[in-house]
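Okay, so here's just one chain, in structure tokens, the form predicted on its own.
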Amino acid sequence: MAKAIKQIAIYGKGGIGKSTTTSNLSAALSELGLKVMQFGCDPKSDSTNTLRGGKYIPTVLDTLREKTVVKAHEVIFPGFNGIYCVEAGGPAPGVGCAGRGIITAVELFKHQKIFEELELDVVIYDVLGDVVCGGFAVPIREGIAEHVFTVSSSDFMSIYASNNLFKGISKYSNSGGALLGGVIANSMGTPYSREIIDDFVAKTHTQVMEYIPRSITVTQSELQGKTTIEAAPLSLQAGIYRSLAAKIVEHSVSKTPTPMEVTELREWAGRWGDYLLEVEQGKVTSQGAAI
């Protein structure tokens, strides 16, 4: 009997640290002795470069444009500690659907049964979370990913993107779609960032998987073209990524979140904005109160 492959999708607004988090998670999982594939689903095709010393790899769509028939092995490249790296890619600039690469790559790998051939333990889809439609919704809509996690800071647009993701998960949950594992709280550095995220997950009936602080170690590592796990393995930040990996390994039950409607979300954000203004002006001194 074929072993179960844990397939997860990590979504997040562009620029929020989604690929940084995903690559460090992949690296930490590989340290646990797991066979890991990171499947970059962003048209920028930069998900896996810190697993490969800063080097970019040919994408599935680029390769298909060059040749009619493509073997899955031709678009899989070795990364840090034996991680299998794949980039779905995007269309030529200004032409076609940005999510097409995900659809094409997933179909190619399923048809050739590559996950089973490689005897993978974990497949991580790194997916742009600004738009949950078309190809970007494939890991959720078709239940390819069993568990979905979103990377979010306490900034409103990041939370807005996560809330939209929750809507997509809710929409497809009754037809075999993937469910939500939780929120990975990233860039936890500003005052009240943790409290804002905690309140958001409480309102949407989900959970925080890990709090990841903003860290210069991450920047230093990426400037070397490496993950923090590889470049600074003994750092506090690397330990936090390993803690997240352990929680992901143990995670088995995902749920349907309860997204806020746009008006409700806007009012919620407005209350937090008013509260933080009062704190700044010294009108209130209590900390951590849910709004």
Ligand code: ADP
Second form
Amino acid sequence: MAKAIKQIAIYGKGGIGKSTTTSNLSAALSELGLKVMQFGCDPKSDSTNTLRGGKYIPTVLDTLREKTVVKAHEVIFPGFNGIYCVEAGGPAPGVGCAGRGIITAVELFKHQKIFEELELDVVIYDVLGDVVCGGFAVPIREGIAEHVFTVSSSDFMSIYASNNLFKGISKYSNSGGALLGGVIANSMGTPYSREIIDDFVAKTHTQVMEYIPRSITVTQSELQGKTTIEAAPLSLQAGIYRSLAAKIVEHSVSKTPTPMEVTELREWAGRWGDYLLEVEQGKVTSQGAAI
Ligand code: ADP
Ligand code: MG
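Switching forms now, from the form predicted on its own to the form predicted together with ligand ADP, please provide the structure.
First the chain shown before, then all remaining chains and molecules of the complex.
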């Protein structure tokens, strides 16, 4: 019998740290001896950069534009510790659906039974999640990924994007779509960032998988074209990525989240805004109360 492949998708607002987190997660999973594929589904096509010394790889869509028949192996490149790197790619600027690359790449791999051939343990899709439409919804809608995680900071726009993702997940949850594993809280460190994320997950009935601090080690590693796991394996930050990896390996039950309506979300954010203002003005001193 073929072994079970764990397929997960990481969503989140652009620039929030999806690729950084995903690459460190892949690297940490590979250290555990797992066979990992990281599948970049952002038209930016830079998901796997730090797994490959900062080098870009040809995308599935670019390769398909050059020739009509593409073998899966032509678009799979080796990265750190044997991780299989793939970039779906994007359409020519201003033309076509940005999610096309995901659909095409997934179909190509399915047809050529590539996951089975490589005997993968984990496939991680790194997906731009501002808009859960068209191709970007594919890993969720088709249930290709079993578990979805969202990377979010405590900034409103990031939480807004996560809440939209939750709406997408809820919509497809009764028709075999992927379910939500939880939130990966990134760039923690500013005052109240934890409290805000904790309150958001409580309101939407999900959980925080890991709190990842904003860290100069991540910046340094990225400048060297590497993940933190590779560049600073003994750092505190690398330990946090390993802790996230261990939790994701253990994770088995995902759920349908309860997204907030947009007015409710706005009011919730407004209450936090008022509260933070009062803190700044010294009117309240108690820490950590959810509102
Ligand atoms: P996304 O894939 O969501 O568009 P990236 O992973 O490319 O975002 O991250 C955007 C920028 O933020 C990168 O320069 C990355 O190094 C930085 N970054 C992400 N997470 C952290 C962190 N925890 N600490 C410091 N810098 C971070
Ligand atoms: Mg990215």
